[in-house]
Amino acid sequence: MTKAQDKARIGLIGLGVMGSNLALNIAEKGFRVAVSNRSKDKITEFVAAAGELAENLVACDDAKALVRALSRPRAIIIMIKAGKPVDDQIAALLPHLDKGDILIDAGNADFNDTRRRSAELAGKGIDFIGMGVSGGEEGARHGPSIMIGGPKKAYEEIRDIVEAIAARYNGLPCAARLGPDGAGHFVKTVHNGIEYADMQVIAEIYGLLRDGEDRPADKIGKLFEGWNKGPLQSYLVEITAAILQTRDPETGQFIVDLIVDRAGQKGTGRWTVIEALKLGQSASAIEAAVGARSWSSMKDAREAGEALFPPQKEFAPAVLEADMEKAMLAARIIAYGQGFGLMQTASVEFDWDLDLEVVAKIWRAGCIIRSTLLDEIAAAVHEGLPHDLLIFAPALRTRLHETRGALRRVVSSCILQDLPMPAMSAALAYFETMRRGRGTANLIQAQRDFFGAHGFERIDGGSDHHGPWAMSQG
């Protein structure tokens, strides 16, 4: 029997890469943590490798032992594969829990599942928290960005632990409760969607430099290294510079040139696009990035296509490096803007009352999309967004005035050079649409009325009008 003074403050199930590093982070901050895993051998290995931190670890063979090792109210982090495995783990824990205990899903969960579980467990007296964790292996170990959704009372029980293990920005923890039920996991999903877009934009500029200008990887890496000292400063640009300058120790070639061009995805980017469409929004830059990853998996087809459709390059003006830098910044602002717009719409739809300024602030350190741009975004949200659009905020509007021409020139040049730019093209199309007061949807409305009698509004007043289409057919 575990003595009261030896009880662990929090439990964690799932000692994979993220779970094991998060457990070590918690232990290092002075909290006693009970750990368990489906594979018993993994528990033993983990504790044995923890060194001095093993003093703050309690190894538990199963759910019952884990619950018994915890002080009340019991709080348990579940960090396993999303979906049915989480439901199965909850079911295994429930017989051993009491009312007021807290379950925390820290995996990449579909926020719809989090909302469902919150409602189901609330009926049993168990508090459920959806905890989005961003920062990868390094973040989990030394300080991630943490996005919480769940009951206020439950969060207060674990707040000291969450803030202790989170990344810091100017001394402040990059962690916050953002709203009830699925709010935290939704914000994490959008974070990952923006991450997809940001990575794709970077890859498109890399493609322009590699295929359009025949530059070697290390020279491109040096260019990114320089850009990381300016307005593009960010974790993703920083690691891109490092990746491109790294050589394979066996062959001496640049490692990036040895990697097959098929990109994996775990589903969060796709979830962002699905939820955007369900909410009547269009995160087009993110959607293009998700599409590009899907196309990358079709390598055999792409190789066949290259033979079937040889290049038809036309004359294109040389692209200035300064234009590439500005184009990336413009596309990043637009992608962030679409993500923040999606979060605002979801906040209203699900009655979350998301504070988007707080979201921007907790993304400034620890997470994958951390960048200096988030300071400007946080300030812009604080001042208020005209028409709820980030791209209309004064500071970001100034940025886009300075960079939109470069975005057009880069995309235009790549089109003429037969170089694909799905994310940057999508970002440009969105921007051009949102700066045009009169678009072409009037024709679409006429078409809809012609074949389906859907009706339309007239500019001189009134709605539910119909056109004299029978006369035109006569």
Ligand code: 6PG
Contents of the next structure:
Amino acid sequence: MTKAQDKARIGLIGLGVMGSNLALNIAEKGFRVAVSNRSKDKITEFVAAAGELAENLVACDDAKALVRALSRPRAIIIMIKAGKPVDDQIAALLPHLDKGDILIDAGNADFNDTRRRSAELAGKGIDFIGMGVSGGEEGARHGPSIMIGGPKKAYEEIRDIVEAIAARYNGLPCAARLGPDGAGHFVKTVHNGIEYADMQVIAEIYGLLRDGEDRPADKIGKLFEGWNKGPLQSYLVEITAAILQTRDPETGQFIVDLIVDRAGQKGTGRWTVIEALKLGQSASAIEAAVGARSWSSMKDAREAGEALFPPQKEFAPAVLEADMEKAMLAARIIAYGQGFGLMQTASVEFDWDLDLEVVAKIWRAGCIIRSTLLDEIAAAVHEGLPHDLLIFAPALRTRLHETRGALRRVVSSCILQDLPMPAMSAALAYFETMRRGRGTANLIQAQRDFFGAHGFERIDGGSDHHGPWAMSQG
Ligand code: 6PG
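Next up, the form predicted together with 6-phosphogluconic acid (6PG) in place of the form predicted alone?
In what comes next, the whole complex appears, and the chain from above leads the way.
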């Protein structure tokens, strides 16, 4: 039981949806938490609505009051819009902080910003933690998955709180310090990239059923409900089943049919793709999902396109429901594989020493992409990945052997039916590429050498050969 005069263990700035739920979660676990927000009305409203938990909340009007309300070393969670607002908030707090205090950015931050802030603040003796929090509103309130990057010593100061508020899987907290500086935010970004791909794959199968087979939303929802009992079991499939069967109270229609097909995006998916390319990788299933959201926003143009290019369906064999299920599983494995590959490369590049088994384990509960597949992924990473590729791990390899034919059948049938499948076809193209020892880049090298004398390796040895190129005279 805490007393009103007790100092708070932790502070939290930003009482938006995620911040207020996280504060309530912390208070409920018995920690006294000092809260503040830019608009002061929100602070009073929040504490007034907190019921019994209010006894663990300390309302603070500004940064100075918040810092004063905290025990040392002070640890302050910042949960506000990414970018400049975070820098401004840090600047407002700094004059009131002492060496050894800890600032924690719990928003979805660009990990490059987190690295910069870590370095700048380390120079001032302040420890900075980048904390990825996944699970949406419900997760923040009752148990999110938490991905930490920052100094070990600082993490140890807040570890009891983090582990108490996190989701649990088989009794283990879904929270871990994954490395220094931007490691936590990077992993959260890739989590969101995989989230984008998984959502897009689900939407593509929904599109096949709705547009290719004319099935009503609730029937599609029932199918997803069934799939959620098998290897596709996951939070995203579960909510999709529920969404598709929900009717609009006003019109009685399925609500999904009333929603404009223009998807928003706050940036984490795009960051994943940008970082993938910067690291010389291609997370193509994720990229396709980000791109599909951008195309979705071009609604007027798409409507014009519909008139310009009327349907041109060709005969395509009907797609079996069992194939749809398998194809989604294959695409999901490939998207995870690309995400894990990206984390592995970043870990080497930034010297993070990421433990990808731990990443898979802390994603098994609380976060948006939680799924039974993550158990298999954690076990596969534990055994070691051939060529650092998740898709080559024995368990996932078996899954892909069982599902790759279905992925090919679904994608090819949709292509013939002129239905777009950006993420699933991107996943398939990556898979087919990675299972061919001999590709076609020999021709690309020849072209580069022809127009730019860039040189090429020969299979019979040597690395800087040039071809005897000449334009064909024929
Ligand atoms: C999570 C979610 C969360 C949020 C996304 C939505 O893990 O809890 O990913 O971070 O829902 O930011 O992102 P978009 O607006 O980009 O879809």
